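Read the single chain below, which is given as structure tokens and is the form predicted alone.
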Amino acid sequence: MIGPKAIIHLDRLIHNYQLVKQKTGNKQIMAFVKANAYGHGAVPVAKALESVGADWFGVFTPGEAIELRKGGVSGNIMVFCRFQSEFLEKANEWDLILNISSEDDLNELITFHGEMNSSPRFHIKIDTGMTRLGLPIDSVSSFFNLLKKNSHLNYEGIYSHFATADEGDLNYANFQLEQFKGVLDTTGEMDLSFQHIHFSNSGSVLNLPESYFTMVRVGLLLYGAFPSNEVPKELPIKPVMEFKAPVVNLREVKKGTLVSYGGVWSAPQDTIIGVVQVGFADGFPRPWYGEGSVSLKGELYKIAGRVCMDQLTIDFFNANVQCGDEVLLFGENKTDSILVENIAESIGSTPYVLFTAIRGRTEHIFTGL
């Protein structure tokens, strides 16, 4: 297929694994492959990690989780959407587990248990300060209160979700790790036990280790970025999608020609104009032209104008380049390397938006396993 191409290198993934299993004392790991695993490929992803040992996914949707499932996933596999009585089949049929955020899904699963004498298995989302899904702190004993009535249920974990941790100032992060400490108290308290306890995510796995509890949630990290600019960085991951696109056509220009929409850019001296066959659609960050580059064989070339939805076109001046060579766009290989934390810095984005965006058209290639 001659267009973009994301080289995902499975050895860099399992690389990245086994430095966040060192990093936090060898916790458990559930590994985060919702939105088919930040674009990386959810099944092949999953499966190279179980070949590693890991036993916990995390997914957004029952749909993701079932398609883990159907690819030969047989690990752990958690879903963190809203809870929907509808679920409660296939999370069943599946061996799914359930994300409960309030007093009124706890009362569903008690009628589900009372009619089919069996439920999923489910862990509790408090809120401790994201103020989205979750049980908030002030409904917490009357929540426990039902839940030790009703004991029966497949109730196995209890956690909660940052929302600075991957920022310099810890102040917050530490105030939601002290409400979720209060909440474990008293549910000690009660004698209500949970196998899994879990809160950290990438940003708090490298600068909160109290947050560690039994298990760590981790994403980005996994993939090889950071999550932010505000954490420390000593841990020596390894990108692991490596995106890049053929060159499909090269043309001489003079100084002064106009370059793609809008004629914003022209051309500084006489050039050489080159297609590049990737665009918007494929994920390419459109914002990226103001300031981006590609890498080919070691030098960077600068982006020619607004990138359009199936192609972009590069200043290739004096540059060793032919028509089917394959511009690295971001990640890393042998000779070139961009890193996706730069661009979504310089365009004021995250990297997991430019990684969520890789789809459509770009052919996936799994390698290094």
Ligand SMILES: Cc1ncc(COP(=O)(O)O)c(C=O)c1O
Second form
Amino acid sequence: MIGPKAIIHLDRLIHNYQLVKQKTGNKQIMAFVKANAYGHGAVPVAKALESVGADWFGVFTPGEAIELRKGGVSGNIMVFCRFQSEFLEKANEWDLILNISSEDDLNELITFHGEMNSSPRFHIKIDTGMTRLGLPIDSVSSFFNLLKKNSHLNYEGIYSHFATADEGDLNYANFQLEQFKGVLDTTGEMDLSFQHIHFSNSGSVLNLPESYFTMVRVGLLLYGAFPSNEVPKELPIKPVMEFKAPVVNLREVKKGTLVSYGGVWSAPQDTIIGVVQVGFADGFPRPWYGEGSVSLKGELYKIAGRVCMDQLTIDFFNANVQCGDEVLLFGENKTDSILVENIAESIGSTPYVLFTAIRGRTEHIFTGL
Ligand SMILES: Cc1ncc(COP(=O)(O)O)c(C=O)c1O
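To test you: the structure above is the form predicted alone. What is the structure of the form predicted in complex with the named molecule?
Next comes the full complex, this chain leading.
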């Protein structure tokens, strides 16, 4: 089909997974495959990881978890969104792990267990400074007293989440870590123990080994991108997604010709304007037109004018280009490379935003296994 393609190199995904495994000294890895595996395709990504032994997956909603189960994923799947009582039956039915972050949540579980004589597995979230979901530090004692009285419940994990682990200054991350260790001390004193203790994301996998505990939760590194420019970048990860699109039209224009919406770009000389069939509706980052380029046969060509919903225009002056050629938008292939991190940096965005935007008519093609 003519249009944008996301070629997903599953061999590179596995390479990245193995690097994280080595880096963390063989800790368990919860692969974050929420939001369609950050735009890469949740079921094929999770199954590729399962084929090399991964058995923990993080998603945001029960719907995402059920999609994995229906796709044949058999490992542990944890749902990270705010607990709701209607998740309880679904979690039992599909063997999902729930995120418990308040005493009210725990009371719902207690009631459910009373009625059904079983309840789903769950992990308890502690808010150590992200100030989003999680038990505030000052309410942990009361929560754990209630848990202690209901120790028949299927509590198996405790965790927290960093707000700044991908920043050069780790003061706040270390503060969060100390808060969490304090909570673990409290639970230890109460004789409550947890099989799974997790805190680390991609940033802290790179720069805070003390946060690994029994398991790390990793998304971005698996997809082959670094979360920021402030983390150490020695890990030789490879970009999993190769985002590309075809040239569908070429025409000669005279110097001064205005190109695309707003007429904000004019040809600096007589040149060839190519139309590439991809736009912001497919996930192409619209603000990238100012600085942006695409790559073809090892050469970069400037985006000429504003990116449209379905198409963009390129200044192909002097290029060896034909209709049907596919240009690289980001990622890496044999001749071309554009790092998603560089685009993100240039437009004041992040690889998380750019990856999860890949949808619409973009066709996903899975390769490398
Ligand atoms: C709770 C939680 N843990 C882990 C991750 C994985 O983060 P990263 O992709 O930076 O590894 C996320 C991602 O948003 C998250 O929300």
